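Starting off, we have a lone chain in the form predicted on its own, written out as structure tokens.
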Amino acid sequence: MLLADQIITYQANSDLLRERIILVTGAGDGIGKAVALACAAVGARLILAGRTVAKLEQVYDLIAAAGQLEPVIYPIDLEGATADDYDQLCVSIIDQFGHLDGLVHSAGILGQRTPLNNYRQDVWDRVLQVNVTAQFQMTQALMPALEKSNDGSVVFTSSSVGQVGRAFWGAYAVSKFAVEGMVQVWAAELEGLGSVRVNAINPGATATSMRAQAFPAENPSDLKTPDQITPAYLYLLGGHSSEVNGQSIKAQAR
């Protein structure tokens, strides 16, 4: 296993994910978009999942223009999707590709930055639905496709506020604590049973629209861009991490 500082500066071979089937949620923007483009650049065939078709089409066009494997667009709204929707997604993947090699959970919402005493119930429910329940349902439904891979990898996106509680982060922090726990439980249950592994990545301070929403006074030029934190994702999706399971990895030093 690579050390933390090596993961941050990991250099992927040009064929690291050659012909691997990788599904990325939130693939239309931010970290999800950057991860999708990085995976395509090293040979993966992408399933671009997200809510806004126009954004997914833009990512599709970028991948196609680069001459990389043609991706698939799969519109899905994590707030409203049902267990049947995820089951159908699994059927579609197996029918079209035979298996799934990687699942990256990048989609998420921030919710309110306010004390828990004042937190709105409807916002709480929405954040937990998108950031936790939908990710559980999708992973559970896609496990049969992942188990058909010789090297299946599930990568959740965590946060530093999911490891140490901080005031005013509300449902978002609680959801990321839940993600950290889910990774540990799922990884422990899968340990030694097959080829699927489950890990999390803490992106750190990254210049995304969600970060700008959380810290409106912050200068985005002081932050890493989404493109700069993709090495950790590539590491966990590729064969070099085949023995890594149940870990929460930082994508940058700060």
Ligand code: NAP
The other form holds:
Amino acid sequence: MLLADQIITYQANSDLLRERIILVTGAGDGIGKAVALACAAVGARLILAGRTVAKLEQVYDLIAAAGQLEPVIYPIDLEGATADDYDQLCVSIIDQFGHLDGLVHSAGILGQRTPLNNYRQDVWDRVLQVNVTAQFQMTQALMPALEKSNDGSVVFTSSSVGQVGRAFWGAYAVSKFAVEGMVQVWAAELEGLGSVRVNAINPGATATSMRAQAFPAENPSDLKTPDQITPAYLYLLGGHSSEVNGQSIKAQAR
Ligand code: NAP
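Form predicted in complex with this ligand, following the form predicted on its own:
Below: every chain and molecule of the assembly, starting with the one above.
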């Protein structure tokens, strides 16, 4: 495994993910969009998953305009999707591509920034559904397609507040602790069994809509852009990390 400072400056070869099939959730915006574009730029065929089709179409157009492998758009709302929807997604992927090489969970919601004593139950349920339960269900359903890859990689997106509890981060912090735990359990269960690995990335402060919602007074130009944190994702999706399993790595020094 590379050292932390090597991961954040990792430079992918132009064919790192050549013809690998990579599904990214939240691919229409923020970090997911940047990761999808970075993967396409190094040869991957993208399955762009998300809930706002117009945003996914913009990403599709950027990839097509760059002359990269034509992506597929897969609209899905992680709040309402059922186990059957995820099973159908797996069937579609196997029918169309035969396997899945990478699954990046970037979709997420912030919920309320308020004390747990005042936290609304409906917001709690939505945050846990989108940030944890849907990601568990999708990963479980797609495992047969990942197991057909020679080098299957699942990358969850965590957060600093999923490692050390912080006041007023509510269900979001709890959901990211759950993601860290899910990665460890899944990785331990898969260790030595086949070719699928499961890891997490903590992006660190990154200029996106979610960050602006969490810190409205902050100047986004003081932050890393989503593009700048993609090296860690590329590293975990490509062959240089094939022995890395169960890790939670930082995408930037901050
Ligand atoms: P973002 O710009 O708000 O993007 C979130 C993405 O998730 C959007 O594409 C959004 O789709 C999608 N999404 C939300 N709810 C969904 C649902 N029900 N079904 C399907 N897709 C849904 O946020 P971001 O900052 O890029 O966050 C990406 C990941 O990084 C999240 O897991 C977040 O917790 C994590 N993270 C971010 C930071 C940071 O500083 N930005 C730091 C630590 C961790 P729409 O575009 O349709 O709304």
